[in-house]
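A lone chain, given as structure tokens: the form predicted on its own.
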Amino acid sequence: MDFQLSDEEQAFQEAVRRFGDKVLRTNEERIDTEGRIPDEVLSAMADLGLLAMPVPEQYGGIGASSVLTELAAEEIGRGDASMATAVFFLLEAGWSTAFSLHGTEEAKQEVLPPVCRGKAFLGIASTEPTGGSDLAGMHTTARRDGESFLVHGEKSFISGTEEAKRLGGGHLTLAKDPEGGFNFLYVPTNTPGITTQRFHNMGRMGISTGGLSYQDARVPAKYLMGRQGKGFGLAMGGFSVARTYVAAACVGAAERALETGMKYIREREVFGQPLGKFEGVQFELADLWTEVEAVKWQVRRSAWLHDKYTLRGDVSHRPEVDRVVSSVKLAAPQIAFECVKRVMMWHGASGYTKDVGLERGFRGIMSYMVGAEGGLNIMRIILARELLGKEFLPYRQ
């Protein structure tokens, strides 16, 4: 792996950083308070090719590599530290990759171009009210009925339920096949038989979280990803890609917090000298910066592995990919949260106010610790499985 970015990659990263500074930061408070990403922000992202950017050009994307997409995720996490825009971005980037790889030609021609233009939403629906990682306990079914599937059941804690209604679009949905295995299919949210419910999160206010209820919703067979009953592996591959972009966004948010903190401790004077002259603060800064820098390059390696193996259909390196991805999804949110927390403490009482803005990151990053794209303990289970072997799993597979 070459640690030097190409001229094209550097130029792209700089362009996304300018976008983050000029567009995302200026709309950050509005996104958090109004509870949605403004249409003009989505339009600007589409103009830069940031929406579903891995999609091949013939379907409206820019055919971006995983490394280029990871760079964009970093900058979007830096630009909107609430994580709302990052969530919108990484859902579409990660799951449009799965759609591009496994969708039918008819479905790709229909669904992906509007997603790339910001005129439709694409997300993932796997979690259910009884849990997200216990797939053996999944109740939602997708039963074949002629040239369509009948989807019945319920999904919960799904990102983008309101956006899919407002913009159009839907979610790649994992459901049990009564004949055996799992089906993975794209389900438009506005399909008859589907109702939605919105939940009220503590953070990431700019993108909705909710539930989806399916009452024998009829979904055309053209929306099936891969083969009937063989959707489990396709969904897990999609999570692997999406988790990489989650970690990248957390790196960006962590770097933003440290930049804010360094500016403050250089300027804030206590006892007649800058706060940054105190070793207690210096040592915290040094430790935090080292941890962020270390995980950033592991995230970059994760994206590189996807380009080298995952997107080429090479499953022989799946254990290596799973180890790296689970490690960065485990580490990056915790490091980002710690950065925000410590910088808030450097600020003292002002850090607890909304005026400084650090609390948006505090609330948003927590979502990646408790469950979004896989909770921390699930990442630990995956990593331990790859280190010790499947016989050490705490459950039957």
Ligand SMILES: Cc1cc2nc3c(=O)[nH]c(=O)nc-3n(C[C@H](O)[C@H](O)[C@H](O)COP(=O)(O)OP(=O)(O)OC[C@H]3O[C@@H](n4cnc5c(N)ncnc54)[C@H](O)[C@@H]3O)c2cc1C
Contents of the next structure:
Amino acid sequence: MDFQLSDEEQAFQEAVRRFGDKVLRTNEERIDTEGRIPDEVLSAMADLGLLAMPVPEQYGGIGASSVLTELAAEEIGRGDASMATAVFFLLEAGWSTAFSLHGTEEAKQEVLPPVCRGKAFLGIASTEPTGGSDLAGMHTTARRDGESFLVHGEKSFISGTEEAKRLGGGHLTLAKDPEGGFNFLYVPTNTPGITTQRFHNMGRMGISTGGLSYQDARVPAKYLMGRQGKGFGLAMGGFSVARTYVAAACVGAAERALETGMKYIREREVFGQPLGKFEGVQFELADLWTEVEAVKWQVRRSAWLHDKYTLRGDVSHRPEVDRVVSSVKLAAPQIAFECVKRVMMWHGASGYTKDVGLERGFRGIMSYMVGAEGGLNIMRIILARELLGKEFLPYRQ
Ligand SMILES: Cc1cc2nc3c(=O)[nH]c(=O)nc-3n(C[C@H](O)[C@H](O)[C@H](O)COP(=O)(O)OP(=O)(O)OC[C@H]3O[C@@H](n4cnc5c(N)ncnc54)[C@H](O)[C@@H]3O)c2cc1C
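Could I see the form predicted together with the named molecule next, after the form predicted on its own?
And the full complex, kicking off with our chain again.
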């Protein structure tokens, strides 16, 4: 066992941290207030190879391992505490992995290179107005019609709907096949028959969340992932990878909050001495740091498991992968949220201002508490299923 990053991994991590410090932190407020990530930030990410970075080189990516992608997600979560850039990054990283693994050759050649250049967006559309946790109970259908699929129904709370309209691109979409099973297919947002609606979120304002309505939108069959009717497992595999990067971004955001907090408690004097001299604050810091470190290494283990098994199509370690991934998606948003909350408290009244910027993290991380990429209780249910056995599942699967 070796906890040391390789020279290549360390150099890459440092490069992304420099990018986070120079480009993301300086644009963070703008990203939060203007409601989009500036084009120059996306171009800089593309230049560094950060967009859809796991995509193999022949389709425009850098063929990054899951560990390397996880390291980048940490740094991007640290750089833009609002989480908007992290969300853009991790959706493309996670779902381009699924696309690279299961897409047709023609679709990969057509769709992935512009995504890697920042000229198109790629996300996931599974949630519907009637719910996101009970995916098997969804209503949207994708019916085969000759060399196409006709998509009909509605998706909601989908990240990147406006970006996919503005830049081009679309979402890997999970829909029921009337002939049985589920289809998982890439649906370009600008397809005739699709309308979008923007929702008004409380946080991560730099990336849109919206609704997609499909009125028999015709999608070429070349955009199908895997085989007809067999898409559910492919989507679940994609969630497994994407959840690791969510957790990584939360670790970065937690570390950023602690750095901000440590600087503050070293400098701020109360009762004649620095705040950091008081045990009440020191103990909180020690507890938070311990939890963040523990989660960070579990997240890296999760990425390592993906490199070793998931990305090679090896499902023999699926229970272990599911346990580790759901544990990090459960723990990382909560500890990140707790770090931001505690550090806001250390700041007293100034922590409540927009100037200090902690509230951006507070609002952004909350998205991962309420549900994005799967709610916390769903992670608990997956864990319990793996620990107790499938017969303890509280619902049909
Ligand atoms: C900002 C944001 C961005 C998002 N982006 C995307 C996206 O890009 N693509 C996409 O497809 N979806 C997206 N989502 C939706 C997300 O995946 C869903 O919020 C999530 O799956 C939960 O679905 P729901 O919100 O409908 O809650 P529901 O499924 O209605 O559940 C409500 C609550 O009950 C809990 N719960 C559910 N079942 C159980 C149970 N059996 N036992 C105990 N508790 C339970 C859930 O954890 C949740 O807290 C996004 C959400 C947010 C907030």
